[in-house]
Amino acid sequence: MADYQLIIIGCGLSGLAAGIRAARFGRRTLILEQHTVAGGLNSYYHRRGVLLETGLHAMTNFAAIGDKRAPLNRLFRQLKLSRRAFVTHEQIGSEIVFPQLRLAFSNDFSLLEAGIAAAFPGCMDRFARLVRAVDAYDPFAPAPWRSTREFLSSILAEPLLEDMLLLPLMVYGNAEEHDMDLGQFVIMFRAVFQDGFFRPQGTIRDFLDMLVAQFRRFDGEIRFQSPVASIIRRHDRVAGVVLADGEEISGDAVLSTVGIPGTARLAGWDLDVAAHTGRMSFMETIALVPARSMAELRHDRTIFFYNLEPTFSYQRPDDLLDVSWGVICFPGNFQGLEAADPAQVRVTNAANYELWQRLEDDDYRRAKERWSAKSLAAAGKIIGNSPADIVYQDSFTPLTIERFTAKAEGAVYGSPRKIRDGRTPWPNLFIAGTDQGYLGIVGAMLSGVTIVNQHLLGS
C-alpha cells in the first residue's frame, strides 16, 4: 500500500483547497511545501511590526451569503466551511484611468454601465449585447483558442472602450501577451466586473490559518521545508515523489500546483517547456505611509488601473519595468475597515524577467531602488506624489515571484497554454492552479477542488 492516496506539491491556495476536499472524503493526503509557510504567492511577511501581504490586493468573485450559484459560496460548500462565519468587506470602488477619460466601477455593475453610457453614449446597445454574450458563454467547455480582441471589436467597435475593459482583466489574470483567450476573458469579466472585489476580515495569514486548520481537521498532513526533487515514474504511471534530501514518498496519485514547466521538470515530461512558459511577470512596490500624510494622495478608490499612453499594450517590457501602465492598490480601502496607521500603497507594473535575471547582486539591489522610485513617480500622476515621510518601502521582482511560487520566469499567471482538464501524459498525475486556467484566489481554490472532484473522488 502506498504511503498516501494523494500527494500534493505546493501549499498554495489551489493545493490547500484540493487537500481539504480530498481529506474530507477520507483520502490519506499529504501536502509538500518547500517554504516555511503556506500560501505561495498569496502569503505574507513582517516588516516594522506590520504584516505585509504578498499577493492579496483584493479577492474577486464577491458573493452575498445565500447566492448558491456564486463561485465563492460553492467553494465554501465544497470545503465544508461556514460562509456565514466568513466576514467580507466589499471594495469602496475602483477606477480605470486613461489619458482620455476614466471609468469607475464597483460591486454594483450599474456604476460601470452608467459610466460607459456617459463616456460612450452610442455604445450602450453594443455593450448590452457584449454582456449577453458573456452570460451565455461557457468558458470551461472544450474549445479552440479564440481572440478576445477580435470578439470585442466585432461587438463594440470602440477601441478605447475595448482597451479600458481589457486593462483590469488582463492585469488581474492573463498569461498571454497582447490578447487573451475568449474563455479567459469571460472568466475575468464575471469575476471583476459582474461579481467584484472584496477582502476577508483580517489578513491573508488569518485566511491561510483557517484553510490549514480545516485540512488538518480532516487528518490531512503538511510538511513544510520539503522541496520535491522529482516525481517517481513506474511504467505508465507515477508512483510518488523524491524529496531534495533523497527521501522517497509513495502515492497513488500526485497533484502538482507548480505549473506546467515545473511539473515537466519534476516528472521528466517531454514537453516544449518554452511554449508553456509565460512571459508576463510583474514588480510590486509597497509603501507604508503615515495616516497623516494620506491626505496628500488621492485615495478614494480601492484600486486604480492606470494607463498613461493613448493605447494599452499588454506585453513583457523591453526594459526592466514598464511604468506607463499598472495597478495602484490601497489595501485598506474596503467598506467597514478601520483606517490603518501607517496605511499601505501598492504599485504593480509589468517587468522583464530575463533582464532582472541577468543582474548581479549589487546591480539588482540598485535596480530595485531605481525602478521603485520610477514606479511611484508614475503612480503619482494618478494619485499625487508620494509624501516624503514614507515609513517603509519594499519591492519584489519576477525573481522573487519565481523563488516563492516555483512559477517559471516569475509568470504569476502561468502558461499561455492551459490544460483545462488538468491531465498529463500519466493517468494519475494532475495539474491544478493557474495552468489549469483558473485565476484569482477563488479561482485557484476551485481549480484544486475541481481536480479532486473530477479525477480522484470515487476512484
Given for the second form:
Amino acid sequence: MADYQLIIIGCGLSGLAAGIRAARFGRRTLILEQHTVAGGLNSYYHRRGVLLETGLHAMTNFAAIGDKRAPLNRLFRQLKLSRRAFVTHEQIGSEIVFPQLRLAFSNDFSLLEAGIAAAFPGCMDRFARLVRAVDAYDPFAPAPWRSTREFLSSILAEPLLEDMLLLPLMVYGNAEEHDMDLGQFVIMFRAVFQDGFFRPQGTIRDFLDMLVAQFRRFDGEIRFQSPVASIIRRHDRVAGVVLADGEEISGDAVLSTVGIPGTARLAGWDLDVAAHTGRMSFMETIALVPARSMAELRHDRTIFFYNLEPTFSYQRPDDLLDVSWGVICFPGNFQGLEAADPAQVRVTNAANYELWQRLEDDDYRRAKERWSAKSLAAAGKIIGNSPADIVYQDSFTPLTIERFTAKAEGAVYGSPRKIRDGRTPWPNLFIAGTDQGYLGIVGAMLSGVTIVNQHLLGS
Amino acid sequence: MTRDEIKDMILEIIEDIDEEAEFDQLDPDAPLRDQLDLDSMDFLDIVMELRKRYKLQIPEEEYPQLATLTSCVNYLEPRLKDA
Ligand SMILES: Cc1cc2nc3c(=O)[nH]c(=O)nc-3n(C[C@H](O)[C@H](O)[C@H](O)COP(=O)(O)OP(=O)(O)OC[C@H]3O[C@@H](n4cnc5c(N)ncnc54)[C@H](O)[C@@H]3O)c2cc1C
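For comparison with the form predicted on its own, produce the structure of the form predicted together with its partner chain.
Following is the full complex, with the preceding chain placed first.
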C-alpha cells in the first residue's frame, strides 16, 4: 500500500482546496509545500511587526449568502465551510480611468451600465447584447480558442469601450498577451463586473488558517519546507515523489499545482516548455502611508484600473516596467472596515522578467528603487498626488514571484496554454491551479475542487 | 434501516452539505435537485457521503434512481437493510 492515496504538490489555494475535497471523503492526503507558510501567490509576510499580504487586492466573485448557484457559495459547500460564518466586506467602488474617460463600477452592475449609457449613448443596445451573450455562454464546456477582441468589436464596435472593459479583466486573469480566450473573458466578466469585489474579514492569513484547519479537521497532512525534487515514474504511471533531501514518499496519485513548466521539470515530461511559459508578469509596490497623508490622495475608490495612453495593449513591456497602465489598490477601502493607520496603497504594473533577470545584485536593488518611484509617480497622476510621507515601502518583481512560488518567469497567470481537463501523459498525475486555467483566488480553489471531483473521487 | 430512518439519513446528509437547505415544502416525489437548487457537484457529494458512511458503491448509471426523496428510499432500502 502506498504511503498516501493522494500527494498534492503545493500548498497554495488550489492545493488546499483540492486537499480539503479529497480528505473530506476519507482519502489519505498529503500536501507538500516548499515554504514555511501556506498560500503561494496569495500569502503574507511580516515587516516591522506589520503583516503584509503578497497577493490579495480583492477577491472576485462576490455573492450574497443564499445565492446557491454563485461560484463562491458553491465553493464553500464543496469545502464544507459555512458561508454564513464567513464575513465579507464588499468594495466601495472601483474605476477604470483612461485619458478620454472614467467608468465607475461596483458590485451593483447598474452603475457600470449607467456610466456606459452616459458616455456611449448609442451603444446601450449593443452592450445589452454583449451581456446576453456572456450570460448565454458556457465557459466550462470544451471549446476551441476564440478571440475576445474580435468578439467584442463585432458586438460593440466601440474601441475605447472595448479597451476599457478589457483592462481590469486582463490584468486580473489573462495569461496571454494582446488577446484573451473568449471563455476566459466570460469567466472574468462575471467574476469582476457581474459579481464584483470583496475582502474576507481579517487578513489573507485568517483565510488561509481557515482552509488549513479544515484540511486538518479531515485528517489531511501538510509538510512545510518540503520541496519536491522529482516525481517518481514507474512504467506508464507515477508512483510518488522524491523530496529535495532525498526522502521518497509513495502515492496512488499525484496532483501538481506548480504549473506546467514546473511539473514538466519534476516529472521529466517532454513538452515545449517555452510555449507553456507565460510572458505576463508584474511588479507590485506597497506603500504604507500615514492616515493624515491619505487626505492628499484621491482614495474614495477601492481599485483604480488606469491607462495613461489612449489605447490599451496588454503585453510584456520593452522596458523593465510599463507604468503607462496598471492597478492602484487601497486594500483598506472596503465597506465596513475601520480606517487603518498607516493606510496601504498598492500599485501594480506589467514587468519584463527577462530584463529583471539580467540585473546583478546592486543594479537590481537600484532598479527596484527607481521603478517603484516611477510607479508611484504614475499613480499620482490618477489619484492626485503620489503617496507622500511613506513610512514603509516594499516592492516585488517577477524574480520575487518566481523565487517564492516557482512560477516560471514569474508569470502570475501561468501558461498561455492551459490544460483544462487537468490530464498529463500519466493516468494518475494531474494538474490543478493556475495552469489548469481557473485564475485568481476563487478560481484557483475551484480548480482544485473540480480536478479532484473529476479524477480522484470517482473510483 | 427502516424507510423512515433512510429518509432522515438522506435529509441529514443534504443538510450537512448545504446549510441553506429548507425541507418544509419538500415534495418527496419531485426531483430533489430542482427543489433544493442543488447542482451536480452537490449531488456528487450525496453519493460520496453514502459511500463514506455505508461503503455503498453507486454506479453512475444508477444516479437517476436517486432523483427524488421517495426514489432514494426505494433504491437504498434493500441495500441498507442490514445497516
Ligand atoms: C501581486 C499579485 C496580486 C494578486 N491579486 C489577486 C487578487 O487581488 N485577487 C485574486 O483573486 N487573485 C489575485 N492574484 C492571483 C492569485 O494569487 C492566484 O491566481 C492564485 O493564488 C493561484 O493559486 P495556485 O494554487 O494556482 O498557485 P500558487 O499560489 O502559485 O501555489 C503553488 C504552490 O506550490 C508551491 N511549490 C512550487 N514548487 C514546489 C515544489 N517543487 N515543491 C513543493 N511546493 C512547491 C509554491 O510555493 C506555492 O505555494 C494575485 C497574484 C499576485 C502575484
